[in-house]
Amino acid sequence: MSAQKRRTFKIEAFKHRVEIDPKYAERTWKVLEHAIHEIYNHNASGLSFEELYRNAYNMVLHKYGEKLYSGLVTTMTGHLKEIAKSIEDAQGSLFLEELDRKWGEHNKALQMIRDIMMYMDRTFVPSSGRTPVHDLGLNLWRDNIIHSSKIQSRLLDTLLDLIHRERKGEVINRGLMRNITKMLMDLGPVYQEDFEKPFLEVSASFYSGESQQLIECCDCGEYLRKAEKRLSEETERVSHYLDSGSEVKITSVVEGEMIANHMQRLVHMENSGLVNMLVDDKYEDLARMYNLFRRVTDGLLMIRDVMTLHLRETGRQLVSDPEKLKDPVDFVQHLLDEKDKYDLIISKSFNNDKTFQNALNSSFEYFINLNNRSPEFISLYVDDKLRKGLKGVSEEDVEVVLDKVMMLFRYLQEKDVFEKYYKQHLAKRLLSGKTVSDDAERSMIVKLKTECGYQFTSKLEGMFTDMKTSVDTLQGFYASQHAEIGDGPTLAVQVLTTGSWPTQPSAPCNLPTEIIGICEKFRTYYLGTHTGRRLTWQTNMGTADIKATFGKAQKHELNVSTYQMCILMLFNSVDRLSYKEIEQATEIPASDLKRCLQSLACVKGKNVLRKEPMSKDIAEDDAFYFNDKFTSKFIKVKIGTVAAQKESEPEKQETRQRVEEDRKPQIEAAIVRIMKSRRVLDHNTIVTEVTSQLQSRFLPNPVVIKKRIESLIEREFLERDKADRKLYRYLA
């Protein structure tokens, strides 16, 4: 079958002319007109709105459209001109609410107009170019009520008074507000023109004023409280009758007038101002402070400024004061009590600020370096903890001091002097027996390894190995001697390994001849079951415990050290010895022996000998004897060694210096790696690769680096570029 055609239907107009009555739009018009005047009078309940439909809808279609819409105009003018008359009549408070009936009334006439003239709206108007009815009675209801001489400053003039006196702690009628501007937004750009841009002047007048006022007479805690309150408070008006859009902008205001222009008053006023909120732990003053700042352009930055320069000046009266200097763990206790106390107000007050957290940070590292014990006294610290301030302490809280420790130790430029401090004093624990527990002081050596890497505690972890194997070598000493160590003193021996433990240069001392007969029988043994190696006594690092009588026959166990044993015996054939005796028949260094007299004839209630004349400290005409009438209530006395806890002078020259020969290597191997890679640089830039290398074990000195460079030359590592003197060469 073939597909039908397609035919396509054609409407045409009639041929004739369709006459209409001459009259018809005038006729029309006015039925229209009447009914526009009803719905304004509020009688178009008696209205047919399908008829006046109707009437509308056949002057459009006969082309009486422009008729229509021009007479729309005329006719709602003449009522608005009407309602503006009424609204001018109305006084004081009537004003407003005259203005919000008449808007009310105007809305409900317009939407009956609109429904009336549908089908002009949908044809005449936009094939013309004109404005919709609707909109069009809005823009007629602003150049005729709003924009009435009469009307637009007395109604701009009337909202600004209220919600003055609102400011001013009057109730106001929020609803009629919300109506008479939701009235001007309804109306296009007219509430920002007419009504929000002088709204936004006289409120920065308004807030210039109450600023001056409030910051002669209010301390800064509650200038800030006041200023708080005020944003919120504009905050709360916006939400109950302002455009949101109004939001930013009045509070940008209150913002710019309160806070922007006294920032720098009220960070810096007297008496209240942010350091003494810092100094007095103010915390909801502070967090105040931070919510308002940060609103402002460099609000912040200005809190976070003057925060670390109080810091680092506080930090710096620390570190430089001779009486907390005195006591190194009350020095680092001062530190850390210091840094719990701005961590405490970062995180209560400033929101846990990062950029808080760096200026704290960064302060801590610069005044804890302005000390060069720090170091020490961090490590003195920790030891003062792991012998004694940690016992009874749970698992956990001594979690919480290593970590503090920790965090003390990041800020250190120098972590290789506190490496030579720390072993020190861990040997000290370790040989002594006086660590509080193995578990805190491996997690320390866990921790720093996570810190510093292998490298920074293998020495450390093998002191530990050296603990351990002692052990069995004392247990496989003892059973191969079982026979012929019959009552004679037990020796109970550490075997360290050089090259972990700190050295110690080996003090001549002459061991009584009881002892020195086991200590060979144990050199025998250690040396027939190792090979190649070499035992050197470190009888300064030893303790001993000796039975001893005194008067009426009381007898007591004396817990010394191995100094102090070699003076005690020497009382077995003699009452009496002279200092120079003493130092001669031991060898015990002047400085030691003094202090291990010290403490065996001058501490109350340890006091085994006498001294003669008594007075504190050890002359060399001073003479000892053996105290015949000391008694004590304890069977076991401990007598302890005098000893500074800090080094002395010399000692701390000497730990320096002993530092700064173990940087040379470091310094050389960082070059060396670093011209092995890049073959040619230039002397500042190996300085700073250099630096950048070093610089989690310690800041090395630029001059330094030069000499160091100078050395590798001289060995032939390294040669200057004949052409430009600055450059080097690695030589392969």
Contents of the next structure:
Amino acid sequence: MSAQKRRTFKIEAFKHRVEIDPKYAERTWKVLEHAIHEIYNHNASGLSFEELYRNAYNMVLHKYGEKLYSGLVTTMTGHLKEIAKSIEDAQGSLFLEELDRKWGEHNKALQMIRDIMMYMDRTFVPSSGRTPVHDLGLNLWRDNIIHSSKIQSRLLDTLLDLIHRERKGEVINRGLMRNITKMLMDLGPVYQEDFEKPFLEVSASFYSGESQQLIECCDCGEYLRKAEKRLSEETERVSHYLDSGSEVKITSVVEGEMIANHMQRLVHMENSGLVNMLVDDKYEDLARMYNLFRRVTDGLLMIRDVMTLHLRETGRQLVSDPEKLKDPVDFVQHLLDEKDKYDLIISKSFNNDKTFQNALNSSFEYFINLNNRSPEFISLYVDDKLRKGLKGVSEEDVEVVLDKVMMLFRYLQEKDVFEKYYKQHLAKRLLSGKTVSDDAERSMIVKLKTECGYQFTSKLEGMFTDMKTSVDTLQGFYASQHAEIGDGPTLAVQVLTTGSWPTQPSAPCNLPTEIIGICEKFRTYYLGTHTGRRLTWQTNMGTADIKATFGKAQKHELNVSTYQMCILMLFNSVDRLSYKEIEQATEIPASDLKRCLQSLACVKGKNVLRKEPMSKDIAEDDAFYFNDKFTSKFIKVKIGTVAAQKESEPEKQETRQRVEEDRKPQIEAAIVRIMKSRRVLDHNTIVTEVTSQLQSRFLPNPVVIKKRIESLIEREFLERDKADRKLYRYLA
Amino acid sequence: MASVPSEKFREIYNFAFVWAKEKGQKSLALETAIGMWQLLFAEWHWSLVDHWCQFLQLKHNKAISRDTWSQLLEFAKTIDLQLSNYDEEGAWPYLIDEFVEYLTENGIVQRPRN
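For the form predicted in complex with the partner chain instead of the form predicted alone, what are the coordinates?
Next comes the full complex, and the chain you just saw is listed first.
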């Protein structure tokens, strides 16, 4: 056998196209068509899925996809038209039920059909750009049922009517509603276009009408309660049978109609609006208003603005009412109470909203500074508390009170005025020993130091140091005297460092001989251990305890001021003295002398002296007698004036003047500091910078700043720029 | 309004302050200052000079600082007689601010409202 060439085995395609018999395609289609009919007629159980799937598969395979697809469309459309008719024929409430039922059936049918047509869905449909079967089924439902002329508007009207009735209080079939809306959602944009949009419009006009009604007949609190109720109803409605995306839209409609459109009127409603709620502490109503208004644009802004206006007005009235200003302690207590009240409101009803806190703070700052006596009064309040108000109060409660005072202090623009008064009042407390708790005093100093820095409190602390040192000094003095003192008067001395204490220098008066001895002994002792120092007796600040015997051998112990002691001791040698004689002997300044004599002779229960004539005022030709007939049920009688009181008008002027004087160097120092670092600055910038540097102590007056600049120009610290007269230069 | 004073005039004016004041003093006594102003503003006319002097005698009664002296000429030079271009924020010495107030309060000048 000869080797033969091996031929490669070839299989060749048919040289002619093999066509499936069109009749075969038609027959196959008919099978499928019949199946679809059966499915729609609820006779699917008799069908073979495998056979139908195969048929559909074959059609697509043999390029009859088009025929299959369009046949499907036609058949389904036909059935849907019938279904539409049966729904249209439904009466009354059966309408929705029928629609729902048919929808359920359609979906079941569609599922089966899709399963059968799966091959087509996966191959022919994408390659020909057709709608997949499932979506096709939905679209056909939409076009033939939902958008059928006899169904479309009826459906919408029915749904809206049911919602309306539910809003009016009727109970409706929520389950059915749920199904219908779910159907609409499944159909793509149909829910939004066909239902949601008109739903929102109808709701808007419903709520517009309702809110008009309610605003006429309800007070603010009631109205808000109703609005809140409607809002929660709508939210609940959405959760039960609407698309969740509708929630924010419908609530925004309700908020717009019920709240935003009537905000102004609600807030300002007479007898029940915001101001009334604030005044009456209606926490619940306020909280409700806050929660509702925060949902609308500028809602909270409106509440805040009205609250601020009200606060400023009531505050302004409080600080200008002469009745309320009579008692400084009361006045400050009112301020504190007002602050507490609003703090509580903001915490309970306004969610501790920072912007409201700020509005509260700025209002307080505004009206507290309207009255330029506020610093003095706040210091008097602290004085009262530290003298007696805090007696027996626990340490924590003391802290609470002092912290509240500090809060008011922060609002003050003229903190330096407060410092001046605080110093005065503190001095009086320390020197009279009338402080309730040393710890409380110290605590207050610490708080002031934390707030304002070391400089603010260094002098105050100096005062405490002096008090302590004096105790030690006095001990040392008595230790050094041994038995020399004997029966003489006992001396208690406080040595004050000038400069730390707010003393008004005044020449000492003439001390009675009885005490000169021991005073001199002390002076010698002190200067012995502290050479180079100078001691001056502050006779306008001391006190004395005197034992006095009256007419019927009644003994009393009188607690008087040093001046009063000097006056009384004169009566040990004579029974009668004229005003002039007393003045000469004691050399007490006239105004002080008159006041002393008044408290010794003209006050009931304390008249250890008798005056002729018996008038209330002291005249220069009055005569004074030791009052033998003085009686008191107390053995110890207190006559001296000690406690701090609010200043009289002239005293106030004086203090203010001193404060203004003290400010000048501070302003100058600030100007120099600024110019030293910036070298050249224009006038307005200097004013701004100075103000900002000093604002923690006081608000400098621009006119005063200008005068200080001119003074500095004169002293050649600064000069005007040669080219631009508005600029200043620092001269090194 | 009269013409702008010359540079020479300014020099003379500022020199006058130094010349007229007491040795060792920083400021010029008021009476002397007023006398000098009458003289100087006869040379270059400023119509408010009499009111200025009156105002000072009424409200100030103290010596005049150098800054105030030199700034017054600037004021007379630049600010018109209706004070319409006077600026409160213009860094003028406070005496001049007070003078403007004095003029307006007493109706001597009607400032145009803008």
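Note that the rigid core is defined as the largest set of C-alphas that superpose within 1.5 Å between two forms. Positions refer to the first chain, counted from 1. Small disclaimer: the values here were computed from a predicted structure and weren't measured.
Rigid core superposition, I250 Cα moves 2 angstroms or more between these two forms: For I250, whose C-alpha is compared between these two forms after core superposition, the shift is less than 2 Å.
Core-aligned, does N572 move its Cα 2 Å or more between these two forms? Shift at N572: 2 Å or more after core fit.
Taking the rigid core as reference, does the Cα of E581 move 2 Å or more between these two forms? E581 C-alpha, core-superposed: shift of 2 Å or more.
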